[in-house]
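To begin, one chain is listed below as structure tokens, in the form predicted alone.
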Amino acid sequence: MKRVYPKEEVCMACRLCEIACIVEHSEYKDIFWAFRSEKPRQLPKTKVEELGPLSFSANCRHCKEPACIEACITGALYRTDEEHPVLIDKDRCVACWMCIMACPYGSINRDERNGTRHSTKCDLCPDKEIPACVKACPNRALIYEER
């Protein structure tokens, strides 16, 4: 299965991966409408982490043996098989945040918009051949490949 891998040595923390993710998961898939009109705005499913000169996009690695699925008490996190991404069923998530604590990559976040609470994470942009974050990265600091 292909996954998104960061290259810390070339990431310049421009956060275009986060913007591309917001636009891709927005209702209109248009940068203007996603940021200007959509309320509440989508949350990025990837997050750029920075510490001094080091930066990288913390994407879900869709682990072969996902700790998040093991930690989920309701079965909200799931995967159909090893060749598919780990996904979240928002309706089953009870916001216990066990998946956030279990993820070794820190790539699961809280979504507490509109009075609802559930976890959110990368879904590898299921309608795209290449995830939006990878396509938007000007420095090729994100690689989408099978390892």
Given for the second form:
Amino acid sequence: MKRVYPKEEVCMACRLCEIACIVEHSEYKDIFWAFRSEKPRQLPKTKVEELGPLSFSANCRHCKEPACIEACITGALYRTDEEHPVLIDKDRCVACWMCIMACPYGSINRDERNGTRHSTKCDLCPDKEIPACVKACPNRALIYEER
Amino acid sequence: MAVGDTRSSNFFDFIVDRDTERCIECLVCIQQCPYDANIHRTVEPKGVVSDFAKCTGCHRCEAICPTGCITIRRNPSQFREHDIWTDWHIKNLYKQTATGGVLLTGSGNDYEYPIYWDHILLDACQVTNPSIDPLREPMELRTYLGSKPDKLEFEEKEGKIELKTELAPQLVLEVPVLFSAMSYGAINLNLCEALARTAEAMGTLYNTGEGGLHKRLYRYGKNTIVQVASGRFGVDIDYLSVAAAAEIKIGQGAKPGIGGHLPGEKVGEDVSKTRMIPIGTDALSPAPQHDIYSIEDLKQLIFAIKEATNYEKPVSVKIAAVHNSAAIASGIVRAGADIVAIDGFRGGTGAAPTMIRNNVGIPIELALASVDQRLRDEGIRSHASIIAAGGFRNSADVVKAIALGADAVYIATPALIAVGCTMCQKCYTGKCPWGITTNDPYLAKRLNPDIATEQLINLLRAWSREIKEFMGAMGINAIESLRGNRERLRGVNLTERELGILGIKHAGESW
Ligand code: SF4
Ligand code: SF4
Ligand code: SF4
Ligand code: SF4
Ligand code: SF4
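Other form of same protein, the form predicted in complex with its partner chain, not the form predicted alone:
And the full complex, kicking off with our chain again.
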């Protein structure tokens, strides 16, 4: 399956990928709505990690053998098969954070906005042909391809 | 800013106009401004604001803001109109009196001197000689740079006719445009690599400048001209052997007669290895080459390089366009150079004293015409090729230069603009917001060599297509036939004297 691969040598830590992700997952997929009106604001499902000049967007790897699915005690994390992304059914998530502990890439985050408590992660933008973060990156530091 | 000097903080040049209705406070503009001009206020009044005094007008934030809510504007505040004491002169004096230093700048001369290209018009065919459609008929842009023999001798060997004359080494260009010298150090390795890859893909050459050649770029050797400049940085036998040609740099159009200075902070491990100097030391290129004080000395260096490279590679000598260029060029050709590169006063630079950049040297148009004429008059024009440099903006300038007598042209600023440069002229700060003239690891990453290569290839592709269109209109199907063909040029708004130096007729005069 196609995945989003970061290219750290040209990632400049601008975080436009995070912004695009927030917009894509907002109700109207509109930047002004997403940032100024929607309450609470969506969380980015990818995070730009930085250490000095080194930076990259830490997207979910949608692993062949996902440690998060293995670790999830309620079956909230699932995938239909190896050709499909690893997704989360947030209604089944009991916020034990085992997936966060298990993910070797740090690609799952907590969603605790307005009292909700569940994990959140990249869904590879099901409504898009090219994921929003990939499209938004001004320096081609995210590559969407089969490897 | 000196204590008590509010002039530099309040007489700013640019305004960062942020539409707060549209700003989503994403902070991208803050992260992207290398001059810390954008600030996030976390106490009331909250929001993203800008310190106008720090803005250099590079437009990076404007280009990257996801809501497009930034407009960089000139500060409309003006001093009282005065034809002599313009804001520019006044502000320069303020800056200088605050620091006591030499005013520095980057890029090329921005004074309003005449641009002769804009006073020269090209010819086209009508009725009596047919024009050619470049999309349907072959057009030859291939150019050979190097010394050409005065005559060819042949001999018969076993019934076959063979060339007896030994030909001097030549550089083959598929497009008569090369990338001008920009050194690793002044620009970063990402851009060096993009230039090298483009040269390879388009069948032309790029020039390393005086900063040596990074090992990673050795594989592009046959598309590389290596420079031997006054600092002798990175020059060794491998450097000379791997390249297609060597260029002795005497002068640079942006700062004729002036040396270079790469500050020690920029000499990190890679630059240190490539330049062959210790880490953290200032890389100083002396103003002259200290072993060249005469044409005879130059001849020695030319032949030292030829000897070292088995007479297999052309040697170029680059000079800045100055008053006596024609006589100097004649000496250079007689000293054995295969190529003479002449860099006009509009040529760019990473750093130069502003006053030197704007006031020293002469326009490339006049220098080129006079050098070509002088070499012809002396019957030695074919002994060397001429590369014109400094201030080429588009394909029309290139075509005019070739008709004026150049074999090919060097471009650098158009290549920088192709990869993002907005001509903010702050290259000397080492903080280029587009990742071009910087080795800062945070900023250099902004230049993705893959994207830059595509942009540079497109630039050369577009110019070659346009050059072919011009040639077709003139009924010329090989660039060879245009070279030095001044009959296809006419001047407008030029004096007799200017027309005389350019060697062209005024518009309205027939053949
Ligand atoms: S948008 Fe691209 S360059 Fe910017 S932080 Fe994300 S991956 Fe890096
Ligand atoms: S692929 Fe879509 S969901 Fe995943 S990080 Fe990128 S924008 Fe967010
Ligand atoms: S980049 Fe644009 S939207 Fe984001 S903080 Fe700056 S001005 Fe506001
Ligand atoms: S210096 Fe450049 S990035 Fe910084 S505020 Fe000015 S235009 Fe924007
Ligand atoms: S190279 Fe960079 S610093 Fe120099 S003029 Fe261009 S944008 Fe400005």
